[in-house]
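A single chain comes next, written as structure tokens; it is the form predicted alone.
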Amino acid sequence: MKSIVYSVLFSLGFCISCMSVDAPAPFGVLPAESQVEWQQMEYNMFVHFGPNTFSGDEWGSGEEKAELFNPTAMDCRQWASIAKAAGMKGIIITAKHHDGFCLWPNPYSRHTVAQSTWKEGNGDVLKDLSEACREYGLKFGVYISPWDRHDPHYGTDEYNDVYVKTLEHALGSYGPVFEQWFDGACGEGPNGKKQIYDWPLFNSTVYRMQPEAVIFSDYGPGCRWVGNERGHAGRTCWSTMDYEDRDTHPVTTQVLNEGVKGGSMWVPSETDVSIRPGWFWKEHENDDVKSLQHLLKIYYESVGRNSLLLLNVPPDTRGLIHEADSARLMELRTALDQIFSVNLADGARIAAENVRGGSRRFKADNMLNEDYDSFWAADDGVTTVSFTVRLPQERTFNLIQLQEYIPLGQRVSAFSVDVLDKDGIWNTIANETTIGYKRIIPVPEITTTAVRVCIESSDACPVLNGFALYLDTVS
């Protein structure tokens, strides 16, 4: 009985010690919720539309007629389905490319939908597009390009007032908005003359029509360029810039990949790619879908980079997504799903070589189970500290994948991989930098029992959330 009483006693003894633990204070510049869960959704279509798609052009002149937009099938049902089978999350539109047609009948141009011939003027894609994501459970986002290539007020004191009417409209008739895309372009308008846009009259203007929207931008504030269109993120790629003004402080296109340690601004990178050469769809492209190989690269390079892709497949002129184009996204479906639906760290032990506080709470085996929220910690004044995982059985893999408990701040500037092979001997696989919200390292098929993780350097206590082990066959 005294015994039972002891074990009782020290069991509660442990368990309030574990709770007395406190989880390490947030890091540096933290995302916003909204920003945490548009991370969280890794994958998106970008969906480039209007007049180019006929004209064959990728940038029109803004003098195309209304009458040019007409397509003969146009199902946005079929867009978000495929997107929804494809795995993504959202769907973001160019509700106005820089000729300044716009997909919806917006009462501030004269230059829309409604002056076509498609639907007799009655039509409205942002309406079709945004009822259909909300049918199959898609997230709607809308690109409204600030250039203007039509607008006679582009270029005068007067457009910025007319483009936040336009902005207004947009963002105030079709429900929930998850980004508002801001392309940065700026080129001469119908006048010959070039607009000095006002981007915090902008941005206001989305966050009061749209206050959980994420603002993309070259340089945000929400989440920005990642610097190149080939589809690929820094392999060091922090989600912290370090400026407040994109006029008075100029970034190069290497910080917008790779991002600002210790900036004093979240604002995570966006990586926009075409699924073909072009971003507006042209019937001699059909052959030229982007492999699936490409594709799983450009996923290890986005993703797998912390980073967000947002892939864009242009309809055609019928209106829909074309087979080449579908075919290829469902490929890529099955090959994800076949490579990441075995974590082939399941059933192994991980041990660290700190644990915050000695609690099951900061526990390293918290970085194996479904729980977001639930993370491996290290002691306040810890940078330097590896942990162990032993698989259950030799296994074989080519794809490690670490996660950073991001609402907590990025931490981890360095760090490296070893395998145990068979003589006992810890061989390094990897050399890395950032790890941020996922980062997922090929390396060379290797079959092990161990594979340690060495965090060599972090600017505070590392807090890790995910660890996996994955065997891509495909690429």
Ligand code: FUL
Second form
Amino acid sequence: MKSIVYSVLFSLGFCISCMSVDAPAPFGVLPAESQVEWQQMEYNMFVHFGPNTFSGDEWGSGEEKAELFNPTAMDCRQWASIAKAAGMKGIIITAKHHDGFCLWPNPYSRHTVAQSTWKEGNGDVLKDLSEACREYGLKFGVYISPWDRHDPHYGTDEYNDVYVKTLEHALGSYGPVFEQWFDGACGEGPNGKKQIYDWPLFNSTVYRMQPEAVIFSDYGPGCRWVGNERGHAGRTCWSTMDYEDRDTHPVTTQVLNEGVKGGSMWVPSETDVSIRPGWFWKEHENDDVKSLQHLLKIYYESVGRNSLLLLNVPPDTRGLIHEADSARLMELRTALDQIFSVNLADGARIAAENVRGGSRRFKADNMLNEDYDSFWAADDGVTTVSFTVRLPQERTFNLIQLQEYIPLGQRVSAFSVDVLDKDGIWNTIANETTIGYKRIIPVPEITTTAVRVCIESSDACPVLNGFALYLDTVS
Ligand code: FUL
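Can I get the form predicted together with this ligand as well, since the one above is the form predicted alone?
All chains and molecules follow, beginning with the one already shown.
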């Protein structure tokens, strides 16, 4: 009887302790829900397809004949099935690249699939792809280049209106669009004039047509260019940036790559890179598809550096993803599954120097469960704190993964990782700065029974929802 009373009192006390401790207040600027969902996609397919596929150009002049676009075995379901099998979550297509050719029958242009001979002018790539994405459970996004080398209005005020109508039509005709991609290229019009883009109007048009869409451009507002096309985000990578920069001075590629600590806007980076040397398919590049090792490095330096990987896989003149690209994507999938399916920290116990309010609700072991919304948090004011992961037995790994719970903001600005050696000495194996949504740190292969993470500085108490160890035997 006594023991029942004790255990009831104990559980009651425990529950009260859980309930009475509040979660940390959000810190700084926060992501919108759509931005958290976007970040959780992690890995998407980029599709460059259009007249350049047939001409071999990277930037078409806009004078190409519409008949040039004539895929012989077009199949968007093939693209979607490959993206799905590759583990990607969405596809973004060049609905209009700089040559101005529209992959859908855009009534505001005379340079579209409707003027081509493909399907006798009755084809619509956006319709086919959006349907294929729905069938395969993928999200659908569009790249609609503001730079237009075909449209005669380009370089005049009227062009911005034509462009807005183009956006409205593409964004209003094919169901939900998860991302609108605005590339940064801006050239001269036929009259030698550069277009002054009306970005506030373009952005408000996207939000009016697709309120949940994440808008990509060098400056966001939904997500930003990572500052290079080689596939790497900064080792330091903040999801925040000062959007105000646009009017005052152009952002540098370093700012794009690393973000701005304490920036006033949540604009996470997106890493766009092609699986081939060019963005568009070329026969002579069939042997130049990036190697598995190269793609893994890109994965670690994008997804593993608080960025999203947008990997370009350009269909060929048949309108199909070439066998060389799909084979490499499947190799990459197999490797990622092999590496990331076993968390070598499973079964470990994590003890943190500080747990918020001493509450189980914020215990360090929360970093090991699959629940995205359960996390370890320290007390307010604690910005230097460590946690120690005791492994159930000796384990060998070469990747350390950490995750911050970004719905409460990005906080950590410096941390190190130590491992325990056989003599009971802690040896530092990593010294890093930011974590963000996901951080994967490759380290030389090491065998140990304990790992210690020391948060050395944080803008507010750390809030982490993921810790994992993996072994990459492929790279
Ligand atoms: C750039 C473009 O100029 C390239 O052709 C490519 O589309 C790349 C993804 O964006 O701005």
